[in-house]
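Take a look at this one chain, the form predicted on its own, written out in structure tokens.
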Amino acid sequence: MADLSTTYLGLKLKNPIIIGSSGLTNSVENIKEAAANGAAAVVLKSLFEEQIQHAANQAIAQNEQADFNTEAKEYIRNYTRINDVDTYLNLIRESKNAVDIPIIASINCVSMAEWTEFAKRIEAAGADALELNIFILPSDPHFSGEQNEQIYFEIINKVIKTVKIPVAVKISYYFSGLAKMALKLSWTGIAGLVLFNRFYSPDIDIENFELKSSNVFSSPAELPISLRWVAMLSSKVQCDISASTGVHDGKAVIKELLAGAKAVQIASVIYKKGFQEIGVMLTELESWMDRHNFASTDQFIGKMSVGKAENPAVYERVQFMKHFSGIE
């Protein structure tokens, strides 16, 4: 039998499939089901910096005395914060006791505040690694690209100095110099980059004049975005890469590994088809490896990256030509 194992963030995984941070990883029951169906690791649903603040503000708004007592406001804020944090830490502890696969905690952060101390507590609770999901929306015209990017490094440097567990950073492709940014991020001492995070997308209900969300789940059509950048960056950055977004079947897993990913994160396909789809994807991966005489994933990870592909120009091409697209 083919050896499907891989190493990501210094963690030995039995195969490359990780359940990405989502509602799927917000309960011990789901995590147990994911492990039973073959998942090699899970990234817990993120605790949002803004979620903590919003919960505290809601609690204050419901307290009749809050407007008259500064001490009461601070008490409610602290209680709400501690309650959310303790719930999350309990999820880490209970998950570690329930399954024998790595548990990766996740923080969705937009500033330097709050998270240093919380990262310590995540480590103490037993998390095997920590994923920082960082995206600074470049919507303020008074901030330059360099100023927005500096926030990433400030967050990372604070956390890296605080914990000993491996840290991964989940980023977007919204950088004017993505390749250089990814390289600089890898120099900070992080163990991995996750390409890419997925955002809330607004839409407008034109009949009811309301804002709503759209494109909640990824589609296979989104795969080429991460595939291109995994292939272009995997041989350049000084850390592991995990691919995310658009992976809906075993073929997509294989493609991302060939491009240079050490692991692949999935979520939308599990929402649509259930945890049993993990086994289907692993069977497809193993069958493909047997068919091409690969005894282990090490033998083909990165085989089709920019540094090794016979025609790397395909990854660089951004305009359609018949020669590249096969379409007149």
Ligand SMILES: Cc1cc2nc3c(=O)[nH]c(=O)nc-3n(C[C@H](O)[C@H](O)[C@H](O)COP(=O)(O)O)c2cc1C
Contents of the next structure:
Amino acid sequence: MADLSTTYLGLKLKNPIIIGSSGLTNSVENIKEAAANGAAAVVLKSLFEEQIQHAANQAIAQNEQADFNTEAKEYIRNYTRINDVDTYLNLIRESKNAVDIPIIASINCVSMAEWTEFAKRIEAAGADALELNIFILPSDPHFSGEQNEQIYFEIINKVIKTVKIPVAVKISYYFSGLAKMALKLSWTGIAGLVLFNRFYSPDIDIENFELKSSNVFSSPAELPISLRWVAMLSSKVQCDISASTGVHDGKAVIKELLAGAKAVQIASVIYKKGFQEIGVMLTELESWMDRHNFASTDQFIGKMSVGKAENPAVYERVQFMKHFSGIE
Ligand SMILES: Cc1cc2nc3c(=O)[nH]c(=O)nc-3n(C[C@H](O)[C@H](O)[C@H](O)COP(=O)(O)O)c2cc1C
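Right, and the form predicted together with the named molecule of this protein, after the form predicted on its own?
Up next: the whole complex, starting with the chain shown before.
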């Protein structure tokens, strides 16, 4: 029987499927269900700087008549923050007690704020690793790409100095020099890169002239974005890569591993089909490995990456010339 195990961030995983950070991983019940259905690890729902501030502001607004002075408001903000952070730390502790798969904590950073202290507490609570979900939408015309990128390095350097557990960084593809940025990130000492996060995106309701959210869940058609970059970067970066976005079936898991990912992170497919889909995906992976005589994942991880594929130029191709696509 094929050995599905892999290593990611120095953690031994029984198979390459990780449940990505989302509402699927924000309770012990869900995490138990994920583990029972075969997930090799989970990334907890991110704790957001914004979320903490929002909760504090709500608590203040709900007590309008109390007319808090500045000191009282600050007290409430601190209290809410401590409360949210404590709830998160409890989730780590309880999950560690409930399941025997690695628990990867996640924090969303848009600035350095107080996350260094928080990272220490996450480590103390028993998290096996920490994923930094960093995203700065490069929408401010006053900020150059370099200035935006600098923020990533500041956050990473501080967190890395603070904790001993492996740190992964989950990024978007909004970089003008994505390949160089990924390389530079991998040189900071992080243990992994997650390619890519998928974001809340806007849409317009043309009948009611309202702004709304576009599809919250990915579709399998989004897979090629991460597939291309995993393949292009996996043999170059000095850390592991896990693939995220558009992995909806066993075939997609196989493709990402062939491209060089050590593991994949899934969310949308589980929202749509339930945790039992993990088993379906693993069965597909296993029967494919048997069919191709692969006894273990390390025999084929990266086999189709830019460094090893026979015709890697395909990854660089971006224009639909008839010659390549067969379509005029
Ligand atoms: C409802 C929902 C909530 C999410 N929350 C987070 C989050 O808190 N932190 C994070 O890093 N990613 C979050 N994500 C992104 C997922 O972890 C994942 O990267 C993305 O959905 C792409 O994977 P998929 O195609 O398998 O859905 C969320 C995704 C969904 C659908």
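Quantities reported herein were computed from a predicted structural model and do not represent experimental measurements. Numbering follows the first chain given and starts at 1. Only the largest set of C-alpha atoms that superpose within 1.5 Å between the two forms is called the rigid core.
Taking the rigid core as reference, does residue 207 move its C-alpha 2 Å or further between the two forms?
Yes; that C-alpha moves by at least 2 Å between the two forms.
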